[in-house]
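Okay, so here's just one chain, in structure tokens, the form predicted alone.
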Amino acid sequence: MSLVKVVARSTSFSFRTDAIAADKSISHRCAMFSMLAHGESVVENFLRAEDTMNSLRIVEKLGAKVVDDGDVIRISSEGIQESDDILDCGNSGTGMRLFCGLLASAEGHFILTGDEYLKRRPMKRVTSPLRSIGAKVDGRNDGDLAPLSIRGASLKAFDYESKIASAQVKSAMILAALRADGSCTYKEPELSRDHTERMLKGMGADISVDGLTTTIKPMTKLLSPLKIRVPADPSSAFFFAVAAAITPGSEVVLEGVTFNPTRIEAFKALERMGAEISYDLKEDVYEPIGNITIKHAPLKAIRVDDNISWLIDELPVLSIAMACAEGRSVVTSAEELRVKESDRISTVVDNLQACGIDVEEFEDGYAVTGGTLRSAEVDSFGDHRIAMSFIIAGLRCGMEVRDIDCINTSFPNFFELLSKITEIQVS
């Protein structure tokens, strides 16, 4: 099991980078959505991390032709074909849940599996609504746990109201709706990330959004292929935003990041805490893209209880900023954290307490009282975002984090960038 030791840096840093990992959510979708297109999809800056490369390998197994010259990935498909092999999603819940929607109406039988951590994550949030419209999906614990078996079926039009704001559930149902027998609507309690709607509309799908309701009409023909450069992932960029925010005298410029409003809520929260943040828009085609500058300033406590689905992935590292802020910060309405790569409420609480921070755990969140972070040895629990969050905490106090190989699932050049601002040892 790999161990990383971060030696705290006592001086400030100034750092500019265009090498933040490409957006994982968009990269997954580029691979999958190419299966719905006529012609060759061209994808620049695809994230070459374990999770997304697994999705790319899966579309190959489903019959797509993939040509990767190391810079640009070209994907051509003549429709989804039955695979003679199991489809391994690795550690990716996004991959497994979205493939459920994509394959629910495809002709053939498909098996989705993943690593030991993914096999523990709940899938009924996707399999149940898909079953309600005629999908033949099954798995362990009555379809809640992988491996999942999918036998393509005819799907009924639906008017579905979700009890949770989840881009993964919404995306799976939108993909299913594209091959349903009539117009479909999907309503959510709070707007979740909207990459699926944006990208499919850009490809020619008949999708409209009115507030919290998305209307999807079935495809009458294959969609136009993607021509896209994947922007930098704001969830990955946010680790370095927090690094600057908690290190006196520091500044970081993060280039080529998507400004999608459903993806930069964590930056807005960090602004509310007192960090100086500015945005410089450069382009707006599939996604608004530009540069974000973050400067250190004294941080103060905040309450986070709305737009939770917009910053759910960034909450672990935002908790590090909270630990460095003055006052008691509170996170609620975030029960979705319980079903991520780890139970992120428990893992954040346990690891912050190990660092000497006063933390109170709730069923749907936690309260963090800012204080002095102490050096500790903590566990990632196989969760890439927990691992990186507490490595960033090490900038203040030094930290040893166990089981860091999981970082490769989303941010393979994390340590290369980190080495520009602090000393690290990996064993």
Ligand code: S3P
Contents of the next structure:
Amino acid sequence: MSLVKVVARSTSFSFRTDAIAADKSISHRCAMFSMLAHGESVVENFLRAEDTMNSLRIVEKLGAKVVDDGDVIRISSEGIQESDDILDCGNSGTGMRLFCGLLASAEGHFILTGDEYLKRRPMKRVTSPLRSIGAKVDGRNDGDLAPLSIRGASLKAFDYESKIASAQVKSAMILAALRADGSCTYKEPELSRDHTERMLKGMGADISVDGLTTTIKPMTKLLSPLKIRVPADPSSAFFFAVAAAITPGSEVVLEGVTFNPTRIEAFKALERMGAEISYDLKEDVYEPIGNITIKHAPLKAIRVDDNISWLIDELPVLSIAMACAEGRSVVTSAEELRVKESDRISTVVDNLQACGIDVEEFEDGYAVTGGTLRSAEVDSFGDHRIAMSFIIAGLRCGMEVRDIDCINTSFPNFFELLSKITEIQVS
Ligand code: S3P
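Having seen the form predicted alone, please provide the structure of the form predicted together with the ligand.
Complete assembly follows, chain above in first position.
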């Protein structure tokens, strides 16, 4: 239950880094997808944070050989083996939901569990469609709450139309489809992040995307192994983007970030608010990757109400930029925020109010009227993105944030980078 005191930054800063944490979504997928390949997958810059290291440990428990030289991680597998232990996903919804799809057709019996927060998050969004195609998945509350038990079964081909734009649900169903008994389609209401499709296609899977519909043909042979350097995570990078955007005269350059359009919508939103942002494309391996430069400029209010899944993880820290902007910003159609690592509508609203900001709560979002952020003592509610968002707010006014250990789930070197732009005391 450690806490951090952040000292307000009174002068401008210029900061360049190539050390933003590696992408969490891609790292989870590297661990899992290498179990579908023939031969050794080689992963550079795997995210060494709690969530993704849990996925790596699970893959090992499922029989994969993992060789980690402290730099590159090599993963090889001869198929999924039954484990004699429970599989602990820690705090990670992505871990638990994608493993459901991967294990639904594997031979054996598996138990997925997680921490106190994950055990409260809804799993029916994956267990229900998986059950409808023959998966034997169960859990508390009729399969909605972990621990989940899975007995691998043969899966039927499907045409599934999801009501929620969720990459986790889509990915679980794509993984199930790879071993179903015929060609499958998955349709979503809005395009969610598409790392699964890009990576599996790159490994040789027969996956095609037409608008919002993905068609998946079952695997006829094992896939080619991954050879990948994981790019920096735009969701982690965005904390430093907001830091520059709210500090007059400041600039940051964030190197090696994925420009995947389903991931950089928050940068576009910040640009609409008035920040100066430029993109310098450097390479294109599975994903376009490059450097992003963000310069402060006076911010104005915006409305955020579409392509929500493209910036869902960045909304908490975007609310800090909104608190520093001129006018009333409105976020709607974001009810998914309520089922993240915390109920991020209520945790954002509570914490902004504690900082003296005028906020109105809606069932599916909030309205933030820009004003003067005041120093406060706030809680992370065990949610890494809430913790980091209010630490960034501290640049403006000073802040004390409690229960910050959760930051290790996604961004273990956050404080090391933050200490380059402001004074902090962690205790
Ligand atoms: C993720 C998908 C998103 C996101 C999460 C990571 C992924 O969740 O919020 O942090 O890696 O697939 P949903 O797909 O449930 O919206």
